[in-house]
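Below, in structure tokens: the form predicted on its own, a single chain.
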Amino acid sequence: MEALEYFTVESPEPLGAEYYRRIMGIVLQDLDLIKIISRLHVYIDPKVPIFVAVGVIKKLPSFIRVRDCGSVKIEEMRATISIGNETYLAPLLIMLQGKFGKDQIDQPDRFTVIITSDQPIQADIEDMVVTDPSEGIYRDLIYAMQYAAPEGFKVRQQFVSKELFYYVASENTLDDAMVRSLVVEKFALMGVRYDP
């Protein structure tokens, strides 16, 4: 596993802490989240019972634009996109069909997309946003925490921003003041100030 800048699992039961460190490592690796998390602190106490995960998110990739998928050649009422990166081809086609209409988009082969229009195609087509990679990352991050939390910990609170996230779960009702206190404390252990 690629190392995080900071990764600790804290528990009153040392064997349980080591077990959860392995679980978190596997979950983060399986969902390819190691490259977007720089710091992670997990606290688990089965006696309370509570599971707390706080983390710092690395700078996420910016929007994927048409120019990131391939080169564009515009000929007044027609544009040809020569695909250089197929990774975002499906969202590119969906976005183009939404913008120009399904009938106006043709894909004669996997490396070419042709747009025809009854109006001149604007040069700024290269700057059109195809997708925002952060949307899926945030969803995957919360999914990873749900998956790693002990089974039965269905009462939860979660927060994700561009820089920070936390996930708190328990079998019991969570007192907001206690959750805030734990989250602030665990962020502080990583050297991160969090002010809810």
The other form holds:
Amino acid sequence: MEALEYFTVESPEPLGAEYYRRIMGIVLQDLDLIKIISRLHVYIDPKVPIFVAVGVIKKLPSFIRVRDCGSVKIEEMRATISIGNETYLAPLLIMLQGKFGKDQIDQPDRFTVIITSDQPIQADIEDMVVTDPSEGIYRDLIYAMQYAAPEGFKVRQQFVSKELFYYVASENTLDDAMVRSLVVEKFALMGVRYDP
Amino acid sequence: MILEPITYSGGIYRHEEMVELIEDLGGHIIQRQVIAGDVVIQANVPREDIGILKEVAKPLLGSITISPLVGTEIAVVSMSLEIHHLPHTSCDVAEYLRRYGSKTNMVGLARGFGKRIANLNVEERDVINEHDGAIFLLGNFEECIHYKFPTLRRGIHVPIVVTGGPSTESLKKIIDPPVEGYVGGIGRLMHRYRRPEELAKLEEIVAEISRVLDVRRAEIAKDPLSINPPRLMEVIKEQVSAIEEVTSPTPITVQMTGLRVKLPYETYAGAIRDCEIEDGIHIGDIAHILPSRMRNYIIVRIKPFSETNIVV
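Follow the form predicted on its own with the form predicted together with the partner chain, if you could.
Expanding to the full complex; the earlier chain stays at the top.
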């Protein structure tokens, strides 16, 4: 967990907090989220009971474009993409099939995609957006919090923006004012000003 | 004659000699598992004859180990079957207890999680009560364990061992009335037990369960059972041929005071009740044949000597 600038688990029971620090660390590592969170403060009070996680998100990588997946060679009505990075190959194929039609896209081998069109292919094909990696990351972030929080805390409030996120869960109905003040207070502990 | 639970592990070659020796010495084979070229035999053998068994095992390159949990069926109670509680702690504990000869069943509670909302339903209670003991794998906070454990233990009369994140001393302090055993420092985790201190905790659980069951054995010894459960298993195996067709690894599971027979109750309860043990004594005379809450199995509860005045 060295990758995080700030990581604290706070609880009235110090031993419980230590266990949850380990649980949270492993969950973030397993879901590969350490690279996108810079600060994280977790507060668990089993008396209430309530689980609060507030955090700061690092700047996310921007859109993945065709040029990030490989090099493109355009010959009038035909373009060949030599795949350099296979990570986003599936969304790339889906995007191209949507744009040019299924019959026009051929993948003769693992690292080659050929587009044949009935019109000249524009040079800006390289700038076409394949996917937005942040979409899945926000989903993973909330999943990680659900996974790490004590089970049975089914009443929850969550918020994710480009810079900040919070996740509050309990087994009792949550009072809005209490949630707001807790979240603001925990953000302040990390040195972050949050105005709900 | 005091019987000692042991595990023999060796090759399949000439293992029949070991089987015959155990039977000749007056021991009982509880389970024989053949896995490819290996064989694992769990048995109860007379304590004074263990030396002979070791002598015979030596040329067969087999080993004899004392397994305190052979002949017991233990419920490993997990607070739920969600990703939060499984697989790590529950499976590691269940698997480790099996290494020491116990037959473990995992009982995942439908609503065991949370603090206020934790609950134990009637079916879960009855299933747990069919075992020789139950190990409750609780979470990391004292506050939650203190609050929810009275609900979870309601109606359970088998010995309970509690594990949880707080230390053993804290668990003893917060659980009232006391349970039979405690192992602290083993709460909810997100990884498998692999570090030496974690494996030591598993050893601690085995030791605690063995201690709790030894106390129970001593209680049973004060009013002994009318028949030894492994012996009763042999009688059923001989006389109820349908048991040969059951594909479960243990068609008959031996417990400390009875058996779980994995045959449908409606069809086979009568046949089991009528099995003759010897000299006109039938199983129905010395045991209760009851329907199990686990599938439609049969539970055989052996009556004590004080009730039947018979020992076979």
